[in-house]
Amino acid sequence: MKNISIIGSTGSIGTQALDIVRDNNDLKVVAMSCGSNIDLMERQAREFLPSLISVSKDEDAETLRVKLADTGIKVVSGMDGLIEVATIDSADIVLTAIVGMIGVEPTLAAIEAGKDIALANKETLVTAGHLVMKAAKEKGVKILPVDSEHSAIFQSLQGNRRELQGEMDNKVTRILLTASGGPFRGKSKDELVDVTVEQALKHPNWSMGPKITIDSASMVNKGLEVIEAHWLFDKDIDEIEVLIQPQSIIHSAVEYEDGAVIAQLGTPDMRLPIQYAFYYPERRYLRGDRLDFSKIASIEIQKPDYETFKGIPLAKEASRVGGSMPTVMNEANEHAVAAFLAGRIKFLEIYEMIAYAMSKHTVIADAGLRDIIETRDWTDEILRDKYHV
């Protein structure tokens, strides 16, 4: 039996993770958290009977305590509650499926408690990759990527090990990080001026939460994933190349020094990387569609349009500067996406807000956790002052 704690159980990744738990009787959910979707949390709690759940607000926690009084489930709240879910003694692995920088502290706490991490929260490595990877090495815990692209890279690296030692053997010269291109692939800057929230939320291939879907439309998500890949796989930012693969068949690939390219292909199904992280290194049967090569006439590859979609260049710039700058880039994006979803700014202003915050920041070279949190708050403040959103 493997015990799992899920941070963000009511979101897209969390609900798909619970589908995997339903299909495998050797997985048990011992703790889970959500933001404010307490109706779904109540249903999940009654179905999976974890010993602990956490929600964002104290008043929602009190509501759930009353509703779940007959179950004996402990209900907590706030950041302290998230950390309690992340560090619960009975968990073997923690799935960080929460969106945003809020995932940094519970992830670091889970590592400190010796838990393996199934990482679906890219912002954790974007803003605190230097802290997370160092802590994981010191504690001897695994960081198992759940993003489809990073899982694909991770899977493509599995044959590259010295027998029994688990060490890298052959030199990887490039990481090829794929992107679907989102709903606006091929659009010009002029065509993006007045796009609506509804248009931006219509992703052609993947079913994701609103924030990640907007990030896909702007391609900021791919910029964040470049930084994430830099930390996960210890590769220079310029050794990570982004390719547009509109069909979402090639999920990513690695190139070795002899020119061989090993890729992971499949249907666009997030349950595969989630399950692979839960059972690594074992592969288990997963119900669902299979890739039918007889129906694939071609696999399309394109280069990104960095002039229109500025998410990747902004992220690479932030990563090259390092220190606290990736936190500014990430938090400015979170702030801007929230404003766009609320109808307060236009789509292209997302890039403008990110660039403005980065231009005003004085970098903290060796940023600790407190520096990262203070930088996040500074970014929000400067954007509110400038844009009034």
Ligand code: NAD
Given for the second form:
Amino acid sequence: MKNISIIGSTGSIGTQALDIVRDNNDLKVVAMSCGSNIDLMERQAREFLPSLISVSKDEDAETLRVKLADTGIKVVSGMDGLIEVATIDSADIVLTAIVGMIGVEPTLAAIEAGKDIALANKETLVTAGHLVMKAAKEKGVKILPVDSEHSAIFQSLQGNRRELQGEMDNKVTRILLTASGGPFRGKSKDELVDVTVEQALKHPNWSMGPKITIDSASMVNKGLEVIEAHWLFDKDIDEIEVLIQPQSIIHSAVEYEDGAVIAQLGTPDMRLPIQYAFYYPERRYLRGDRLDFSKIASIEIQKPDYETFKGIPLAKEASRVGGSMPTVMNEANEHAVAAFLAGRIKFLEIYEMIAYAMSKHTVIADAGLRDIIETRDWTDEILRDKYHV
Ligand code: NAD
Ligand code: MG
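Same protein, different form: I have the form predicted on its own, so give me the form predicted in complex with the ligand.
And the full complex, kicking off with our chain again.
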């Protein structure tokens, strides 16, 4: 029996993880948390009967305590609640399916408590990758990637004896990180000026939460993923090459020093990387469509348009500067995406706000957790001053 704690159980990744649990009777959910979707949380709690749940607000916790009184489930709230869920004694592995850098503290706490991490929450690695990877190494816990590209890279690294945390026996010369290009692939800057939230939310291949869907449209997602790959696989930013693969069939690949390229392919289905992280190194049967090569007309590869879609160059720049700069890049994006989703800024202003915040920042070189949190608050403040959103 494997005991799982899920932070962000009501979201896109969280609900798909619960599908995996439904299909496998040797997985048990011992704790879960969410933001404000307490109706779904109530249903999930009744179905999976964890011993602990957590929600963002105190008043929502109170409501759930009354509604779930007959179950004996403990209900907590806020950041303390998230940390309690992430560190619960009974959990073997914590799935970080929360969105945004709010995941940093619970993830670090889970590692401190000796839990393996199934990591979907990429913003945590972008802002605190140096702290997370160091703590994981010290504690001897695994950071198992759930992001589809990083799972694909991880799968392509199997066969090396020590695949985890960057220690490899065979030399990897390049990581080939694929991207679908999102709903606006091929569009010019002029065509992006007036795109709507609705258009940006129409991803061609994946159904995901709103924040990452906007990030996919802006290619900021791929920028964050370059930094994520840098930390997970201990590779220089310049050894990670982004390729556009519009059908999302090649999920990413690795090139070895002899020139061999090993990739992982499959239908676009997040349940595979989630399940792989839960059972690593074992593979299990997974319901769903298989690739039918007789029906695939072609597998296209294109170069990204870095002029129009500035997400990758901005992220690479932040990563090269290092220290607190990736936090600024990430938080400015979180701030801008929330404003875009609320209809308060235009699409291209997302890049403008990121570039503005980065240009104003004085880098803290050896950024600790406190510095990261202060940098997040500083970023929000200067963006509010300048853009009034
Ligand atoms: P989502 O918006 O669908 O779900 C987010 C979850 O976090 C929800 O359960 C929500 O209640 C919870 N949450 C949000 N704010 C919270 C708060 N303040 N306190 C407590 N809980 C809070 O997001 P998602 O698409 O599932 O993405 C989750 C993470 O996984 C993100 O970091 C994303 O980049 C990453 N990811 C997602 C996908 C995907 O297919 N959805 C793929 C790769 C990586
Ligand atoms: Mg991804």
